[in-house]
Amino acid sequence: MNSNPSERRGYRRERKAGHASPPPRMSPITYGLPVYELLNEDKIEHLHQASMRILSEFGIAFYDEESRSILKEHGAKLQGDVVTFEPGLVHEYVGKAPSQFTQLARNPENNIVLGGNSMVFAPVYGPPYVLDLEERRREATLADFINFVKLAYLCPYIHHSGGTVVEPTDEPVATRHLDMVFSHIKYSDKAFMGSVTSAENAADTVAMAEIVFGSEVVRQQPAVLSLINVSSPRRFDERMLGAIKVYARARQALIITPFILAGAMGPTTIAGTVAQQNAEALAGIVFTQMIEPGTPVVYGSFLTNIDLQSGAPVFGSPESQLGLYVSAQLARRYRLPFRGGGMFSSSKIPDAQAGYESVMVMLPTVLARTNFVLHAAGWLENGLVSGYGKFALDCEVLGMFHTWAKGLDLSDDSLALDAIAEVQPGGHHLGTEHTLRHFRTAFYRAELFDYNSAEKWQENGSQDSYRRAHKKVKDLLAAYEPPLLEPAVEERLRDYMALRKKAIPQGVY
């Protein structure tokens, strides 16, 4: 198969006569602002040394015999299921991971770089429920999954199709991963994430990616990015380890992310929780490099705290954002791409609480120059719900961050001294040549936010942003046109899915 991604059979540049143009797109953010760092180098080193003690003295449990054998073969020490790592071993193997890498997309124009100054936004991941356009909270379906893939494809500020944008509960558990991967390929041409619920599901994802991209191509650059969650505190379960082994051996990219709630799966202090998180993430990253040196990995953080009065997770808390800043600093210390943040909220609907909490998380996320932002749009109710209206509103804020992260343009045209000279004291700039040249693009304008007078707002129906968001979603889905997918590639994918659905026993979960 041809190794040139732009000539792959899964995507063609030419469009059929009369076919709609591709949706507008924005490249991932190239961060132009100073990176905010909470701690100086000495304090970051202090945290690092605390993590080294956790790894060398307390250890991490690996609940898989083959994984423990791999770790032992490469110099780690075992005591039952618990593995300990000497600092020199950690440094050696973390150093084998690339500092940045490119993930392929079906449309080569949507390839993404993870690492460096690049910031990539991906949609919500994992909720079993949706808040639909009739404001009903209900179980998610495959139709909802497809809708969110379409919305992510259409939003110019979402650069990645994501993974389990919702859990399609109307499909059998044992085979729904096939429908999810196929939907990302069929209804979008952006990069996508793979299944991690078992080694077999990971192998299916790799096989489907190979149908689209070619097996030789995906060994050179990954076509799949997958989320590996550490079962904090300090353990990797058999399913996650199985997925790691499959993806690492296929040289597909992995996000190693401890899922840690301070006060429950971590200490009630952010410093202790970050030290534990760092140890867990490093253990997973070391393991990937022991399997296949050079495997692309992302240092992941999913860190917040619980409400110690109710036991419920809290999103948008100030403590969790301190943890986000420090986690990003640690990732930079190891020269690894960083994943963190998102439009998190504990609110059940897109109300003021949802807006405040989401921005409370996303502002530090951007200030910390997070390379991959999962859950950048659609998250509600502690991650149990994907909200249609919340998705559209979040995308407006993502557009604002695209503008803000560029920093300040100090070019001659931006300083506009000719325009300033042209306008006399007490005059205005509304009619200058400079204004006429820039008026369409000078400032970001949020389509779903109202800037009119109260009288004009009332004349237009007194709609709040939630109502406008619902209309926007309906309009987008009604106007959606799929990206081209070569019929032969689609047929091979469907044939593969049909064979696997016959072969996979039901009720295995």
Second form
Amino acid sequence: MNSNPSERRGYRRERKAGHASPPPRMSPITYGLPVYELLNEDKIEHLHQASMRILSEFGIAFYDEESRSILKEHGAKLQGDVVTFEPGLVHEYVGKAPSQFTQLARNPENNIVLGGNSMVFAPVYGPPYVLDLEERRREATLADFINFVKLAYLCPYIHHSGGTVVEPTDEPVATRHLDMVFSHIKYSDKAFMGSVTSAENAADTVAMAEIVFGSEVVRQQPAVLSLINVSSPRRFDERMLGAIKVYARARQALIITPFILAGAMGPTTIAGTVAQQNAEALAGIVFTQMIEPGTPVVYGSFLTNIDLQSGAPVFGSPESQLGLYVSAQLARRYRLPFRGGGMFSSSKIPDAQAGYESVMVMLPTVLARTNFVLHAAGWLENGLVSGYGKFALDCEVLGMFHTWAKGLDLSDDSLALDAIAEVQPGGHHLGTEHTLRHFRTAFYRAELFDYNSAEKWQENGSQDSYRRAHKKVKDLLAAYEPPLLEPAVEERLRDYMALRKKAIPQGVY
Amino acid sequence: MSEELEITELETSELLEIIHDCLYDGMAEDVVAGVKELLRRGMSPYDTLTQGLVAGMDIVGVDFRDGILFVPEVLMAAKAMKAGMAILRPLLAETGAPAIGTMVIGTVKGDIHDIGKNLVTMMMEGAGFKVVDLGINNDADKFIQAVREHQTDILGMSALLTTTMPYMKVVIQALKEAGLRDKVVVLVGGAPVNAPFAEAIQADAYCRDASVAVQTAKKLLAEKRNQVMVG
Ligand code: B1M
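Now that the form predicted on its own has been shown, please provide the structure of the form predicted together with its partner chain.
Whole complex next, starting from this chain.
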């Protein structure tokens, strides 16, 4: 033993005081495994050429006049709503996008790098329902929204606060984006996502980010990252285009994501669906660079299929995983950060289906070296539900990926020949100097997965992981303490919201 | 009907069976040939519709619901049905037979999710309804204009976003103001929509999926027509 008694006493005190300190943080994963390349370069080129044909011959519809005139001015061709792009034009403008950028967080320690070997995990996005701690499926509220922001803040394996973690359906539609942005800022100090449901909402998001970070600062580096969906097949709608224009002009970061349910919005084959997706993503990315060259932009893919028997969306299908690998390869071909994957499932509750499906998608997500993983925790029922218990369980697996994706350390200390020499044949490693230096952090310790004997497990109430997850969520929320937010900043944010809530017409609903 | 089969030589009951099979297999031309043959034999347009097409599509509907048929097969069947209807519709109008019904459908303002609406359109056409598909992103004016223009029996609205769902209420309000609310059955659907919401906005029903939309449309329309006759 190399620790003296007084040090150990200090350690005991430290341990007891543990919960008062800020939540543990993990940096985004620096990917250390070989990147899984499903196709060789020639084949990727083949897909690229197919996309170029789609772009130059079939075109993409842009449902917004100003957007079409911007595209035309920069050399794209119009035919009604449909815009075509020559390959040269695509290369020229895609080349202007940065291959890597940093998104600012309120706490600079939580700034994230998007691109390269960095992998960032963010919570589920979009569900209008929650599966709550009483196992009720009900409409989500602002209180749920705040809870999920808190959970993402507290989970060390989630690096980003996300966006619409749930849809706060109890707030008026016209102004709820203000409450969402404010809650991300107030209850977390991680980076967050902006509103995309209209140009006005996007402008509000930028204004609030400027209050927090300063307008000069956010022009230099983005403080908002926003999710633009392509309305596949081959169309951008007015709302998304409105949001693109506002964010690109303010130099805030965008993720351009075609969201294709193959069989309905794309062909039934993954090759064709990826070719279409690639064309759609590139069209959006080119557009961002025409508005403002150098706008930070992420190449997004959200690809799965419908069940062609019932017509329902399917999440976690094996075909989607093949699509994910290839999409990531294409993003790398264009030297763009990549968004894809997540802990997807079609299951209604966090059961075996949910666990298997989620991991079946998350493995390729990691092996493809996805830079931004939205929906990394909480996703249920095809994205209609954010599950509290599922969130905690997913975080457990994300922790495992943190260990695994770093790869293998081959340093002398890791090879541990000293320790091997120290232990005689048939001895044990429990007390070697090497073990004593490493034991605390040597192995990932799952909190929610049970490693006890059957007897002990029974003694503990024979709980399954779902029950344990619920308890963990309750404990986390009970112990939550907000990160510091300067009172003057908070006041300015509140003033801004009050002003806007007065100004925005509530409409009939 | 395949070349070898001489349909003029078949018993009428056999011919009906064959039309059912052709609908099931999505063979539009053969369905059209079968319909023409039934009419040639003097079957009324109404009986041709109910015994030939509707009965055939009922089989398709059941097998879709039971997980035997796939969506593309139902689509082909619906197309075949539509082809048969194209012949029957003017004749039905001439003879004053009750039409199955006309539906106006679209996604509401701000919403571009249209795959669900497309499935509903397909199934409704398959059941013999005339469907006027307004596409995506429709404001109240467009719905109302279409309802007026097309002798509409059913108005279907689809919304997938909780931010656009409330707009369904706006449309229903506008229908009332235009004096049209009692003239149409209003059906709503979309993944986040549910029955309590439909009730709250005073729609006539919520439809979980496309098959339910067809059943509900038929049921409510029949009830409505009964009421009119009684009242
Ligand atoms: C008689 O009238 C009737 C009767 C029955 C009716 C009916 C009408 N309409 C439907 N039915 C019923 O019958 C159909 C057949 O059985 C069924 O239709 P469904 O539409 O339910 O089912 C279809 C066959 C298959 N299902 C679908 O096609 C929808 C699937 C999900 C995953 C979905 C998709 C695919 C898309 N999306 Co969107 N999308 C989601 C959806 C989540 C989900 N699980 O539903 C949802 C609805 N989307 C969401 C969001 C947030 C968004 N989407 C957006 C965009 C898109 C795509 C364009 C990428 C794409 C749609 C492409 C297209 N061409 O339609 C954006 C908004 C765009 C806009 N202006 O509308 C955007 C805002 C995302 C963004 N940041 O850009 C979420 C809604 C959250 C909320 N607030 O309510 C969401 C729950 C997913 C999520 N977790 O984010 C029944 O509901």
